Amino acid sequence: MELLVATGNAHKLVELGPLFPGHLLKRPADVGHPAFDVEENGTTYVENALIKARALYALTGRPSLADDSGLAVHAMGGAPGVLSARYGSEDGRRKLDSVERNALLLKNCEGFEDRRCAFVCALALILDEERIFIIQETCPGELLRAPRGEGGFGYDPIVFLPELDKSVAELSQDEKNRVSHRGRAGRRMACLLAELEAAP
């Protein structure tokens, strides 16, 4: 099946692609909509994923997949959460890059002994107006006190996975797909798709 993914972020397709064997994932730009952009004004990951998937489906009429993800820090009450990509960029200031966001978050968490955190990913799939499927998964870890690793993107260098003794940025792509929030959600969604395609 061809799935349109509601993102302009090439990193997301790199991570999602291997999770959906037998399916062709494309961005809006690949099907003639390079300016696709949606205001993500939901208050939860699920709401934002649905906003994006619905907007893309309304535009194209094709099966549409969207994710919303972020980092939830326990001692911050789940923040930055759905605002993860915009963390530190409020009040009309320029959007911070990943290095700046990570540095700001670590600075704001300097005094926290509780370093528990989790990546969260919600996936929304719309096959038609009445067939909508949602999955949310997590990747729990601990907030580091300084970045580690050169791989991944976003907050990956500052999240440590004790069971692997690595930061997320130190994982290979295969390792990351196996344990990450997006990997877990993607595999479950792929299983659901396989069931749907096998059903009479």
Contents of the next structure:
Protein chains: 2
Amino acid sequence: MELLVATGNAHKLVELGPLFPGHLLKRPADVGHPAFDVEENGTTYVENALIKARALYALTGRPSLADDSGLAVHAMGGAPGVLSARYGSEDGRRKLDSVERNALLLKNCEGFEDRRCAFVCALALILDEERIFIIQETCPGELLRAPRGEGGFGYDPIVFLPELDKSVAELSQDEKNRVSHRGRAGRRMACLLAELEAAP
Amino acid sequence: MELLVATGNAHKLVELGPLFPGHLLKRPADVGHPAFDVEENGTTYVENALIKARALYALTGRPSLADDSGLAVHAMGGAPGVLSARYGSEDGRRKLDSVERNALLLKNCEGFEDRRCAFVCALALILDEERIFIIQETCPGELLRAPRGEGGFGYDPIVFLPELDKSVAELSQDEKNRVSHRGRAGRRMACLLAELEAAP
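Having seen the form predicted alone, please provide the structure of the form predicted in complex with a further copy of the same chain.
Below is the whole assembly, all chains and molecules, this chain first.
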């Protein structure tokens, strides 16, 4: 199946591709909408993923997939959560880059004994006017005290996975897809697509 | 897996049971919450299903499943939709029973040549704090001119399925589960649960 992906984030497309073998993932720009953009003003990951997928479906009428993800820190009650990409740039301040954001989050969490955190990913697929699949999955980990690793993107260098004894930024793309929030959500969505093709 | 179902509607529980073989479906009353109730004030089926599932999960901390469903009439832009159960009883008027609601809807649709409609069902499952599965599926049909059949509930007697040459109220429970919005959504959700047990 051809799926449009409502994202301008090239990293996300690179991660999603291998999760949907047998499907063709395209960007809005590939179907004549290079300026596709939408305000993510929801209060939950599911809401934001739906906002993006619905906007792309309204524009194209084709099956539209969107991802919304973030990092939830337990000791911060799930923050930065849906605001992860904008962390530290509230109130109109300039958007921080990943290195600055990671440093700020670690500084703000310095005093926390409870280091539990989880990456969260909501994937929403609009198939047609009334058919929708949504999967929200997680990758639980622990907040490091300093960044580690060069791979991945965003908060990957400051999240440690005890079972693998690595930060997320130290994983290969294959390893990351096996355990990540986006990998888990993507595989479940692919499972739904396989079932959809068997029983439309 | 044991699943709590956020519904007071016995019909829905009867329909959902066979869709989840190998799982144990329980009502809030079965786990000590006979008065469980929540205001469904969302504007979409997904939102309402999530409101109910989240409320039950917040109360119990156990995997919580909720259904929100309705009838979307094409010529009415998808109405009555999420307001299907309250159709005709807006502005504080007394709630109509199914027979009255069906009669009112058919009367209000008398002039429509376009009889297309679709039952829509959103199922939301909250597994834990951050893991959520949502499936919204449909059962497309045509609005009859007068009720037919004694089975089912709600709008079933006024929706005709051309492929089966029957109204939804003329289907056996097995037939209904095979083609209905709730049957389709339930089977996809069961497929996700099977995959979840294979790959937690």
